[in-house]
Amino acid sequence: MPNNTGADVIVIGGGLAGAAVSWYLAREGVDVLLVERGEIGARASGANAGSIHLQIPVAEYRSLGRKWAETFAPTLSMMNVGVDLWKSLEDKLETPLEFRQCGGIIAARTEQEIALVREKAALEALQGIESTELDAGELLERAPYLAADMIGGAFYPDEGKANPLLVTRAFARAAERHGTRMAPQTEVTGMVRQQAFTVTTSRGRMSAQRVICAAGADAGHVAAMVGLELPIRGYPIQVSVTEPAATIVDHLVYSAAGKLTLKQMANGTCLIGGGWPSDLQADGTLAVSCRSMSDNLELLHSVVPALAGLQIVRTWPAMVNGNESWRPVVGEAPSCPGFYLCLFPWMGFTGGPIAAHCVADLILGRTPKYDVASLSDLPRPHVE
């Protein structure tokens, strides 16, 4: 990419949100330049467990408490609109994404776990989220692969899954077809806002009237370049995948006892996650935590014993962006006109497309598909 490259909009970050907002804008004729320090879709957007969530995370409800859950719960209404977007993405992007609304199941083994699931579902219902409480018979009828000692749980019909290896690349290819210019292996090292933004990168300077920060775990560093304090940072997690098997699991599966997500993909492999931490080493690189993998698999096998014989083919670490509130950071920064944030902490695979759609609407002068103004945790000016 030559020096002094210009565009209407520079998007910083080539993950799901960045690729999606580039596509939404480019198809409307906006001149977009996407800058990514690595390869497009190679970081968290391609390394997550592929879950389409539509509930308050059960492990966090347990650990962070009801007060946190009440603050987070309105985010579900935005995610609900986002799931509607997911339904049409394969047609609009003209490529398979392996998206399927298979429904989500929480399995509970104790009365205390049932009470937690019931309490959580009542908060979710206030945001329009549909779920059905299940007794032991109903749970095992719907999901006979679960452990026989489960006494109940809940079913969320609108949850599902998609293939994270396909989605971001599909958005990026569609964006390129509409004219988006891609600058992978290009690190942003500085930014100045005057009449326009001048973005200094490892491959020269670039300029634009507007900048969209979709940099995920690096978003706080990027925002600081224009004097904004963004309370968002990277969190190391890991995901495991099994060898292929005949179809066993039909749903997105959770445990009311702790951190677990499980789904079986189109090729028969099972993706196992839940947000277990990986190891962040002194040099900044990530490594698989054997303790997390062991605990994750122990919980998995207690919930779905039929998977105990499957071999784990690979476990990999990834860095996801997160904040304490778990609420999205979407919109134009009030103190920095022309600088937009497109971040959906923790649940970016589910929320990335709707966050991108809303930012594109704002830039195009349209009413956003979802009213993010009342929900978004936009950054404050940095104070020394």
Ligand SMILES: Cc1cc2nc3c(=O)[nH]c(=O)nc-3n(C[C@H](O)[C@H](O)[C@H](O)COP(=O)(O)OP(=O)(O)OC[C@H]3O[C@@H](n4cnc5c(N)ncnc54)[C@H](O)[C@@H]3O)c2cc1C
Contents of the next structure:
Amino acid sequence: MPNNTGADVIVIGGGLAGAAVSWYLAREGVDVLLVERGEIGARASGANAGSIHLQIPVAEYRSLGRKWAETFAPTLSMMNVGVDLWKSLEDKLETPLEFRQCGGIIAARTEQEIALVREKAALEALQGIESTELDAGELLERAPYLAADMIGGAFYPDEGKANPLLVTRAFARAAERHGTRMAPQTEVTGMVRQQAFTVTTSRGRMSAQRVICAAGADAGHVAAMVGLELPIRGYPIQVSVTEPAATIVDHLVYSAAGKLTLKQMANGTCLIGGGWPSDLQADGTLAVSCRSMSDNLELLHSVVPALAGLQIVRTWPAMVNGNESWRPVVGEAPSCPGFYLCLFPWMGFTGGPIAAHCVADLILGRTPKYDVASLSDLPRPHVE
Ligand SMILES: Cc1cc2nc3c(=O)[nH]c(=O)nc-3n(C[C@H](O)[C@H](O)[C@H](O)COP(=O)(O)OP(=O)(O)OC[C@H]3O[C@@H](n4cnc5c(N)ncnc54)[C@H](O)[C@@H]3O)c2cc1C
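Beyond the form predicted alone, can we have the form predicted in complex with the ligand?
What follows is the whole complex; the chain from before opens it.
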């Protein structure tokens, strides 16, 4: 626990969003105190599947519909700016993150799936997302590991992957090098805003001119402390990892049939996800859903049969920060000056760095790297 209990900025939450915004501010000389209930990077930011996405998720395109997709689509242009940031992170943070723009491939087995991939790509292209439609031959030439009965798909050259076990810690270490003080094992339990913010924690009171809520799935609880209602909550989902193998899959792989993401990591293990639900038990703890696991693996093996022989060594559940619109919540709360939200839902591994950069820009009085005001689902002021 740091001795000092005052700072210019208190960041609540030590996931990717909180660690990144701390670094973006601290490197500009801002005095930052990061308060984390548990350990840095131990929640969604350290438990995710490591995909760098640049497309509308196909399962949601189907289940939530075209209207939702049109509302969500502009978020892709922010993610695209975010991917540009990702490209220089290893240099700037001075550490490997296993970031690779290996390209994403979505594989389709039926004409309906092809039509959906095409329709989705057209909407994405309006946001500047590049993709190339592939016929059966082109698909198998690019990705010979795919099932032979795939009839086509699309390639997204700018998608990729990175290692979630490395990224948040790298941001946190860089923030510390620039003077950020870290308070792990410290839960924020209350907050009062007068001239400044007084933040009550499990380890005493702290004060700051500005507060950034980067509390991920629990952001709603934190925002409620200053009277804001946020439509963000936790959704339990799970990821599986295989034993290591020789390189088989060199892309981020999706299926047009449903929830699947697959990538092979630098150590040869394959991460298998796609947002399959895990179980939320009565006492609030998470447990792996065997049903989800078997459905996830069934889809995987139908798309990449070569992986059927690999052992799954672990499946883990974690809460993802989600909202219904899937749009980011990034910026200063209109009804609570000095209180900033740094929340990139569902795909916050991809979008965390750009969300954090934008919040830091706003606090530093700069034009944000992305015009986040046009996109963000910030809570509106209460109307009496
Ligand atoms: C299983 C899974 C797979 C995923 N796969 C991908 C993927 O492949 N690609 C992608 O782009 N995204 C993916 N995501 C989403 C991504 O991981 C998250 O959107 C992102 O990590 C959110 O980062 P965050 O910093 O906002 O939240 P978190 O990492 O959850 O960090 C929030 C932190 O706030 C702390 N906190 C909360 N309340 C308080 C409090 N009151 N006081 C102090 N601290 C508090 C928490 O302890 C936590 O450490 C996945 C998520 C999950 C769960």
